[in-house]
Amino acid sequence: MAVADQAQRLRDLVRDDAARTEADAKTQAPTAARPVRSQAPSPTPPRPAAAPRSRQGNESAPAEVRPKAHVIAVASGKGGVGKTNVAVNLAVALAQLRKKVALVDVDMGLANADVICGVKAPYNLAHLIGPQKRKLREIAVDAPGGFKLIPGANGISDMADLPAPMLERLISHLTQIESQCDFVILDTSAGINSAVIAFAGMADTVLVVTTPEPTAVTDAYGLVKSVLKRTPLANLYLLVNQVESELQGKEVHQRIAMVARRFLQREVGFAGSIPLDRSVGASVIRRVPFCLAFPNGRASLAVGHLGAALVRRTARADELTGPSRAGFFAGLGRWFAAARRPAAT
């Protein structure tokens, strides 16, 4: 169906929203969080909020002053579950809550977020590291809804496979985003590879998108298992897309959470669910995010609820950890560098 096909056609978004006040965010968040027709209850934290970046990679590296951006990795065990559409509309929802949001398409093989947004992206991440050496400001696109889109680079198999000089240049550019935004959303590639595991391990929050379809559920658990094996303290939340009822979404989460608890001794949080909604497919055809094309649609209300819940959760996390933490992209660069080092004999 059109909803299931959408995920393969999207990618990176990012918009530098004009500065807005924290008071506006506080007045809007409770309204958006009201569970009116929404299938997405507030995420259930799998554990007390922690500073995930300090626990990754090189523990002896000197601590950096972390810019303010909270990084959310949107991932899926398989394609066709609506991952990119979720990432794009979550960016819209957060921007509507007066947050500065950037969406970075880090799927280096299939970049399509610009298609859903109906924007033209003359440059992408490949132009940061290629012979043209474009600046980040030249690549970033103003996306509908009030956020910045950083288009992904088609044809590059995996960020982790880039030559060291190219990777360093890419990381250097992407680091700029963190100081300019409240949220950075990463639209990762579908499936399980070294880059996805790294993004999920380093991010503040990981949304694993699945559908109730059995193969999607199986692949979602495979992703959860792979991430937790590499990073036991990763903040994983399951988001169940295209559900027929709220109960169906809860049942899918319970199945995955029960297996993870039994075999991995870890908790997987529940970010909620997004209902089947014809407006989603219609918005893809129109090339407009569904939160803008159909703001009162069931899917739009669910994503709006999720955005408000994430804003509340990140505010609590910042209260516990403080504003200064290691930068995501700098830590990601160290992660990839460590992975390339030959093992000690």
Ligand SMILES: Nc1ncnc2c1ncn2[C@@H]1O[C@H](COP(=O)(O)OP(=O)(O)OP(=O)(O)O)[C@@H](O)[C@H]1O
Given for the second form:
Amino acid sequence: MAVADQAQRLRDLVRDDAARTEADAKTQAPTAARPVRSQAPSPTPPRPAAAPRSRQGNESAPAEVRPKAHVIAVASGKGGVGKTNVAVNLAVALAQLRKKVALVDVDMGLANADVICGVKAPYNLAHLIGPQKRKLREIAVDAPGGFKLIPGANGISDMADLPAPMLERLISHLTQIESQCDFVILDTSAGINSAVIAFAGMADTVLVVTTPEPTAVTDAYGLVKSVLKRTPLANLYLLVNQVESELQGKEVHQRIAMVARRFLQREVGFAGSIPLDRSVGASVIRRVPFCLAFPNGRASLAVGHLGAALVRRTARADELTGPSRAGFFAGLGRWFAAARRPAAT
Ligand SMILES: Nc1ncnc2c1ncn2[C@@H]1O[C@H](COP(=O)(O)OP(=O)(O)OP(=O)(O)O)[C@@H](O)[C@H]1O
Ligand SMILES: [Mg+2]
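If the one shown is the form predicted alone, what is the structure of the form predicted together with this ligand?
Let's see the whole complex now, leading with the same chain.
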């Protein structure tokens, strides 16, 4: 079926929103039908467990010792759906679970995780690769809540477009993080560009953030489709932000999951939902992550549940797959290098 037909189908489904019943939803999306205890249930995995990174696309898998970090890419189709707030507060939630966490702001166009964290960041990723040649430990800042923030550089349109020596330098610095952390969270830029497709394809877990708005939902599906086209085994989970009810989040997931199943023959897991909560905006104004400013707020509780679910799931995945796998950033470097290499004739 043509792409336009798929998009139309999704739009039709979005329009059908009001008419849908929970019973319909349950029969159409078995992966999301299990009862949930909270706004952010244990993610419903597209597969039983995270696959080792050696699965990635067309990359050759070197026998590297696995850096221990589990890499979570936070992405979206439409901008402004809450990625940075999710990334920052998930970092806080995981740190509160005694995990070592680094948040790398890879939104090279409009990096602003430092603003939401309320930290002063004298240096950023640009200083790693620029003439200043700063070290990673010089640019990393201690963020409130107990995680390391690697501030992003503004104005680099696409990491994939960096000159090869700069990219190599960047990658070699970022590789250090993996051995030092349990979780590395990537706050990516909105939309579908080559860097986001690479991050999502290489990450252990991708949280595709959307709101219930039809435009955000169609754009989220567009991202899902682009990532799966490049990396059919990508670990994609939908996280529905700013929901009015838990049911609304489930329905949004079911719509996307159903279309992905039908047209892409792939599963998209459900990472849960985060309520529309005024404390989020209030905490952004205060420049304090909402999990710290309003720890008992509805959004904070939902992100706390998501963090706990991710910890449980990664522990299970490590039990199943063992501790060895290729490093994320090293793989990313190879991905970008392969993309640059002219195709063999
Ligand atoms: N659960 C929520 N409830 C209420 N407001 C929210 C919620 N999540 C995010 N917001 C609001 O949405 C706005 C955008 O959030 P954020 O900057 O995290 O989005 P983003 O996806 O990172 O944007 P960009 O695509 O520009 O990087 C913020 O003003 C924030 O206050
Ligand atoms: Mg953002």
